[in-house]
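The chain below stands alone and is given in structure tokens; this is the form predicted alone.
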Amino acid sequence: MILTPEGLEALRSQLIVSCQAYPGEPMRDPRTTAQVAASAVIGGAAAIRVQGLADIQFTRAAVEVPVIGLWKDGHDGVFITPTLRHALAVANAGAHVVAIDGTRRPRPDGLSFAETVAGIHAESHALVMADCGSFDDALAAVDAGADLVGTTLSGYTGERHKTDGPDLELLEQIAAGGLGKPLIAEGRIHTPAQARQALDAGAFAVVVGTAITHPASITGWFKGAMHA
């Protein structure tokens, strides 16, 4: 299956579930990731977001919905699919959409964001999701050819305050900007009510990860509330 920009319409107002585990955790296994992804699809996820080449490959084999893939390399600065090499590897692993750092910060390989997007489009069938941290990021990403923009990095790049929940103000700002590309709400969406708020703020679709697929965090929330 090749996902086209027109095919993204099927994701309008839908839930995308991010299935990721951190290094050293018991669930950090591509087979487990794929099983969690398949379970999310049963629950109604219209697409899956997943990190790591093996996880992408296993998840592609386990689900029949679009897969948004990324490759985290490092912990600071530009580390979400930071170079064209990373991006093409993600596409070759089977991702329908390659999620890359969509900020205006310098990239490790020296390419501009526009050059990276052009390279992905030229050398693969994958679409490009720009993980942005601000309105200016989203504007620049669309100008550079990104197929989707997300609020993934809001609160993590120094341009915006880190909100307790989703950055609804940024969603409203981008939506009002009329950028003409699907706007994906992502980041700190912990409840069904917040997911609804994100749609109401103008999101095309909503990504939820930790609140659905990270048991350690969810357990910590309950324990913290009980012992507050």
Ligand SMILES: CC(=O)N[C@H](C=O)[C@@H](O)[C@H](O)[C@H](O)COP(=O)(O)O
Contents of the next structure:
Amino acid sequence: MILTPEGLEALRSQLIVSCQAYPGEPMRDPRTTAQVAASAVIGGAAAIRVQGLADIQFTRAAVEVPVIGLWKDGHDGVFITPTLRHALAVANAGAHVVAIDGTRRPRPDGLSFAETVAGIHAESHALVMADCGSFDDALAAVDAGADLVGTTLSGYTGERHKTDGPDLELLEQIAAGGLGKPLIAEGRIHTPAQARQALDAGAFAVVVGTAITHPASITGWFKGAMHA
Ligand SMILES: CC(=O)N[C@H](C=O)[C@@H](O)[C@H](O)[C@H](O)COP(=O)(O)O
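Having seen the form predicted alone, I'd like the form predicted in complex with the ligand now, please.
Starting with the chain above, the whole complex follows.
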């Protein structure tokens, strides 16, 4: 299945679940990721977001819904699918959508964001999601050819305050900007009510990760509340 820009319409107002375990964690195993992803689909996830080439391959085999893939390399600066090489590997692993750093920061391979998007479009059938940290990022990313924009990096790049929940103000700003590409709310959406608020703020679809798929964090939230 090739996902076209028109095909994205199936994701309107839908929930996308991000299934990620971090280096050294017990659940960091592509089989586990794929099982968690398949469970999320049973619950109603319309698409899945996964990190790492093996996780993308295993998840593609386990679910019928679109897979948004990324490759995190490092943990600061430009680390979400930082180069064209990473992006093409993600596409070749089977991702329908390649999520890449969508900020205006210099990229490690020296390519511009626009050159990176053009390279992905030329060499694969994948669509490109720009993981943005601000309104200016989103504007530039759409100008440069991104197929979707996400608020993934809001609060992580220094341009926006790290809100406790989703950055609803940024969602509203981007939605009001009428950029003409699907706007994906992502980052710190921890409750069903916040997912609803993100849609009301103008998001086309909503990505939830930690609150659905990261038991260590969720356990910590409960424990913290009990001992506050
Ligand atoms: C900033 C960064 O590295 N974000 C990552 C991007 O893929 C993931 O670690 C997040 O879990 C994902 O964005 C979903 O967000 P949340 O887990 O808050 O629902």
